[in-house]
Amino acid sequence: MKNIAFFDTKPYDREYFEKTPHEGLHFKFYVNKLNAETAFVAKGCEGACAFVNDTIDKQAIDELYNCGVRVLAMRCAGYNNIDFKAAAGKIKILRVPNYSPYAVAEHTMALILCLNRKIHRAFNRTRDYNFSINGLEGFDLHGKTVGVIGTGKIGQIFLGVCRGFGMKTIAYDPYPLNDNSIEYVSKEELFRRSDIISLHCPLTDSTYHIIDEEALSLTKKGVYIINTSRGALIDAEALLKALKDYRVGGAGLDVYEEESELFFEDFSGSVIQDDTLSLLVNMPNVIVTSHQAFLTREALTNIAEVTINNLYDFFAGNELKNEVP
């Protein structure tokens, strides 16, 4: 039996780890993110599971190591918070590169429709009995143009349901692919000829505040920011800025850039003291939600699958296919 100390537990994940065969591993689940404060109750295991904003610094992955930990299972795609240097020879990293690249392109749409059509201020009317449609209106999607920036799987898939809706399609991507039916232009076209942006890529160090201040200025006024990737591809302050001064018209918001001790918990009770998150939450013409655009039974399914079959090819000494080198 393989014990793996599971961090920042929710309610669906184990949901789905427990109803998902694991014979020969056993999970011990913790509520706590990972970080170097937390690491020490892996003592004893054999391998670990950790979530998008979990801390996996030198100092976690040095602790871990001297736990007993040999393989750290990422339930998730992304990576850019682990320190790959402090991991090298010590402990293998996995992940789980696709789930269900639907559930988040759907989202991203959702975003867009509710936003442009202001269906989350209908509906706060319509509980006070307030009937009235003044000031709700939107714009037709059809003949807009859309771009996205990054063309993976999600990317791809956004593209197809936004030609759906009778959109015009442009996309950035530094490694184009060999497909006709994506028009690829530079970000800076992009920027100028966009009615909606929308952000499907990884965080690295060239995409970091890929939409800043000099970005939002090429932009058409009114233009829409949508990002269901990661936080820190925008300029969160820039972004704000710019939506004071009447150039962005609106922002649909899965990710932030400072979601790590936010998203995934309820602070109802409390004084948020992010200033810049306080504000686009307040905004009438924003809609953040707290990085659930994966959450569907099919990705909760797939996380669950591929997260337990990764580690079982750990073990068994089996090629690690979803290793990030």
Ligand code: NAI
The other form holds:
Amino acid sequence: MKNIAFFDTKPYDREYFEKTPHEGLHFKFYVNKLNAETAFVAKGCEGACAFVNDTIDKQAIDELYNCGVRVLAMRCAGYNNIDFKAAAGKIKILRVPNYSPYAVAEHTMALILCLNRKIHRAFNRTRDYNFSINGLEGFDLHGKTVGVIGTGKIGQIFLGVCRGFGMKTIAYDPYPLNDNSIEYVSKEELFRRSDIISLHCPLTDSTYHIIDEEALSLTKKGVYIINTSRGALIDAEALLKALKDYRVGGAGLDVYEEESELFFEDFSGSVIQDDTLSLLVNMPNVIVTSHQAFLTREALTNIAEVTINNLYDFFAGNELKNEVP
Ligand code: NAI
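Right, and the form predicted in complex with the ligand of this protein, after the form predicted on its own?
All chains and molecules follow, beginning with the one already shown.
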């Protein structure tokens, strides 16, 4: 039996991992996030399982290694929260590269539809028997231009969803696909032409704050900015300023640069110290969801299955097809 320390456990994680066959693996579920202070609980575990907002820095990795952990199975696609140099030669990092691109692409469109047709405001009004529709005007998506940054698995599916709405699509990706149906343009041209900009690229040095003051100075007045990828792709202060100036007409944010201490937790009885987030959350033309774009039954099933298979491959000495090199 291999013990696996499972960090940052939420009820849905436990449910899906427990109901997926995992003979030979014993998950020890911990609610704490993985970081340098909590890694010690993995003592006696051969593996660990972590998620997007765990802080997997050198100290955490050294502590895991000292505890006996030799494999870290990330139950997510992104891995920008890991110090790979520290892990090299000590702990193998595995991930779930592709659990449901549909879940994220569909949530992206849900944010756009909700923002544009003011569903969040209509919902509040009708619950209060306020049946006025003043101020709820939207625009037809049909014929509008969506600019997609990053045409990987999610970006491609999102492009298809947008085409289904009769939207014009353009894209920017430094590694364009050999696909004539996608009109690739420069980043600057995408900023200038798009009515809606949607981010589907990973967080790297070259994408950090890809939406910043300079980018927002190029965009159309009233542009919608949608981010279901990683928070730090957007300079939130610059976005806030552009929203206040009415340069940006709306924002749909499933991720936020400083989300790690807040998202996935209930702070409904607390005073949030992050003024930028408080202002964003309270704007009528901003919708913040709490990194939930992935949260579908299909995605949770795939995450559990692939993570368990990744661990089986590691312990059997098989080729690690989902290793992050
Ligand atoms: P992917 O790896 O299939 O595609 C990423 C694309 O971004 C690639 O085509 C790549 O060439 C492109 N790219 C790389 N550098 C770029 C740059 N500088 N500018 C523009 N494009 C660039 O990844 P996938 O599966 O499509 O996921 C995209 C992102 O979605 C992930 O990196 C992750 O951050 C995020 N994600 C968010 C979830 C959520 O629940 N909100 C769940 C899953 C993923």
